[in-house]
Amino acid sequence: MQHDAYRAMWERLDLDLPAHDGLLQVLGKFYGDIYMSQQGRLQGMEYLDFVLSEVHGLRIQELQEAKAQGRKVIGTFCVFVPEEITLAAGAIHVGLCAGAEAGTELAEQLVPRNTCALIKSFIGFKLARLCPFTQSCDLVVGETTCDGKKKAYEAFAEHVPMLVLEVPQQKQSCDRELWKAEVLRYKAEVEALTGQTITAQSLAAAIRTVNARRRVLQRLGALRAASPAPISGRDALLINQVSFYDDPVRFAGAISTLCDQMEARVAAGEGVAPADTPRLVLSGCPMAVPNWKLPYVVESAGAVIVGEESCIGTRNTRDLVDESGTTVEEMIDAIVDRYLRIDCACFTPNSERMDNVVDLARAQKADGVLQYTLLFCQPYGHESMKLARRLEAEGIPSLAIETDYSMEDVEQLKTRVEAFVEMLRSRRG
């Protein structure tokens, strides 16, 4: 990325330019060490390399050009915000910066220190003026998927135009009514923001667009079941991460091409690691860009990641919106039902998540599951204990990891992961 070409744009967005330059420099080196050092990458990953290299440059420029044409930009942190409605109103739906330590001291002036890294990250990126996505937003949409986020949004609303959607905590009929009311409230807010009325035609087109992206990611996931694994877990995670930032139509086309290359590799019996490499599924908290620490540790330990059960993974792509509706009302119902199938740890009970993790591990022929929980994340911390018992009962080894975005525990993580991978290797015989 040519920083000079975007400097005036970043100034207009009120970024802290020296700090932003430093961030890009660190991330560039981090990316080079973790991604560009891999062997046997698919040619199609060049697209992802390019998108990520321009994620604060060309992609932001695209957003600014769209805004100049009257389109609105809506930023989110969660897969519960219905992207179909955003697109149907002609707005752009983007994920926001939340995957690295940034502006931590500033964030801790708004939220307690013992808040999870993801929450402190998105607040820190904003207060330190480091995220051009947040700076581009006409509206930021939060959701009540945990108490930490819920209270943080109260403070965050003093700094950004904010809307918070109430996500129910159970899945009874009364909860569906609540969620439908929230989806309709979001529709009304987006229509007011954009000045566009959502029609059956625009909503149907948006549903097809988002479903197409989900389908190509489902295809990617299915191909990862092959042995040897045709793509590394790091690259697959990057693809899922980029899906939150890139144009959905362009992204689906590029990943479809990459899947074609994966199919050819599978047909040839080729992979990124030998067939006897221990295979792992990651499960738990989302990993936003550039949170690549644990996947790097895992694959450096001699394992390969073949699936991610998280919001940056199958939780976001498993279910499609029914495309058979012909009226706005029917399509809204289909959206409500699809989003209520998300097995977020905010729900109680949430037994379907246990089933989904086991099913994913079986489908991907995984030797074990690595449970990943951010420090101070109560919902996934609680479910980690329950999931460990379920996996043990199913005969699937698991390891629970609790960490944050710092690099201080890397050596400790290496020791634990290497021991786990060695145990899996010995089970294979």
The other form holds:
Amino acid sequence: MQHDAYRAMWERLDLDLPAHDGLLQVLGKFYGDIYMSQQGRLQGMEYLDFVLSEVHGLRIQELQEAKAQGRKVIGTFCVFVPEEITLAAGAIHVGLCAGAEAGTELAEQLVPRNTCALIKSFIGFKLARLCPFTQSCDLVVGETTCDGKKKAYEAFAEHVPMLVLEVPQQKQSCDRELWKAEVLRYKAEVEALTGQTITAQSLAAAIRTVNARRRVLQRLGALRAASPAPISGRDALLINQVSFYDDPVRFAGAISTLCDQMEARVAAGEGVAPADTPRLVLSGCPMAVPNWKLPYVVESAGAVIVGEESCIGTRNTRDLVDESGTTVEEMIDAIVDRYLRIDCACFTPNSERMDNVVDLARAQKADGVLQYTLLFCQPYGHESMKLARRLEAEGIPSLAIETDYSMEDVEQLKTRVEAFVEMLRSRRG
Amino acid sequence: MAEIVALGIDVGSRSMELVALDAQAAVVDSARLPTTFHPVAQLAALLAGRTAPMVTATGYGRELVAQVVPAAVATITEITAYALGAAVCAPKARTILDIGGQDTKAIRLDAAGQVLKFEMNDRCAAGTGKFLEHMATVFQIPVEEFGVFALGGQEGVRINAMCTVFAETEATSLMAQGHRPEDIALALHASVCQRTASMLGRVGLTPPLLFAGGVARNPCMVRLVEKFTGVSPIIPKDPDTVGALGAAHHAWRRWASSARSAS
Ligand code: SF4
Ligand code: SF4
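Since the structure above is the form predicted alone, I would like to see how the form predicted in complex with its partner chain looks, so please show that one next.
Up next: the whole complex, starting with the chain shown before.
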């Protein structure tokens, strides 16, 4: 990585330079071990390697240049914040979810210790001055989803300019009304921030841009149903992670090229692992970059991941916004409806998620489902018990894993995952 | 001694076991040593020059075996090893409970002995042999006698803490309140068993139940498992070596199929 050229920029962003250097070093090593060691990778992954190596460099420089031209940067932590509106007002939308342990002690001064690793991480990154994305944001948008996040935003608001959207907890008509009012409030806030009024034309273009990115990720997902699997789960997760901070148009182009390569591979009957490799779907909490621990353990245990039922996965890409609207009002309604279809565990009831997991496991011809819950995550912890029963009834083997970002449980995780993989192998006979 | 064709080695966090099989898959030799902080040296001592055409290793230190054994070593997890071991020492078993030094597992099997579902305890030692071992030291009773001692206790006292450190505090304060040590010892056993029973519940306990691991030698635990689950467990002759036995059979099958393809 060419760090020197960026130092002045990082300094301007008020990063803690020595600590940030340490982070980049760890990240580089981690990436090398987990990604560069893979055999038979698709050529198109070079784009992802490049984007990741420049995650704190070139991409941040692009954001700074855009800001210099008067554009605004909006950071989010949840797939509920309607990106179409951000883009239609000419702002840049980045996902901030942090997936590494950093600044934990500092974070624990703001949030209780029994808070999930994801929340501690975004707070830790901010307090330890490690995240150039957070430092670049003109506005950070939170949402009332789980209690952990909701309360954390109160503390976070003292450190960044925040707006919190109210996401309903049910999906009745009054909830839709509430959500529509919130989407409109978001629109007004973003317009005020950027000084640009959203028009039917700009909104339609934004809808098409975001849908195009979802479509290419859907195509990637569908190709993973092939056996042998044409891409590793690690690489597919990375693609989904990068989709949260890369430029959406450039990203969709690069992934579309990668999908062409995958298509050729599938046609030739080639893959990253032999056809008899047990196939798993991951399901549960979001795996934010650089949280690659579990996928690495799984794929080192001789299985291959063929789908991620998570916000950094199908929950973010499954549904498109209807493109037939012609007026701003119609398009807003289409956005409201699309976002209300998200099957986050924060909703009650949330039985559609159970169906979606079963459908995904079947569509990807998975041998089993690995449920992933972050320690202290109430919503997904509860649903994991319910989902285990449903999967059992459907005859789909599952294993529930509860973990966080630390490395101390890797050995135990390995044994569990390996035993699960052995079990799936012996079932196949 | 008959020629050894297959070796199974279980490298646990507290102890390691070895089982050797001959061409008829009969156990011809077995050995056991503590793991200590020098597992590789202990492994060499455990093997004591023994070798075999096929070796299978299991347990948390399974990767270490390749450093000591000249033959190619296959590795399997404890879950699979216990299922294979159960198929030999209790072929009808549909559920296995293993309480070892540092972990506890519950495994449900189908009629063919294949793993259907399993559970393992998480990071801490609560509910494992280590917990009982620690408490025996607190009571200044050799761990082998702790179970018999607890059998003399009467019900009525409860230990709520799951964490080893807090349970010790609780036990000490119960003693200070004048409760009989036997009653407290029984309560400590019951607290381990409570955990075990809920783990068995989560995998869907189906009898017959095989109770393996060092803790299966503890008569109080055996009685409590029966009481909490309503199922009287089968205790294998050598409960510590079920994992090594399973690994040995894994090695034996590989030996048998390679012998077949060679002839
Ligand atoms: S899991 Fe729920 S709260 Fe978390 S990012 Fe996804 S939609 Fe938002
Ligand atoms: S992982 Fe769970 S607890 Fe953490 S932010 Fe997401 S929903 Fe909340």
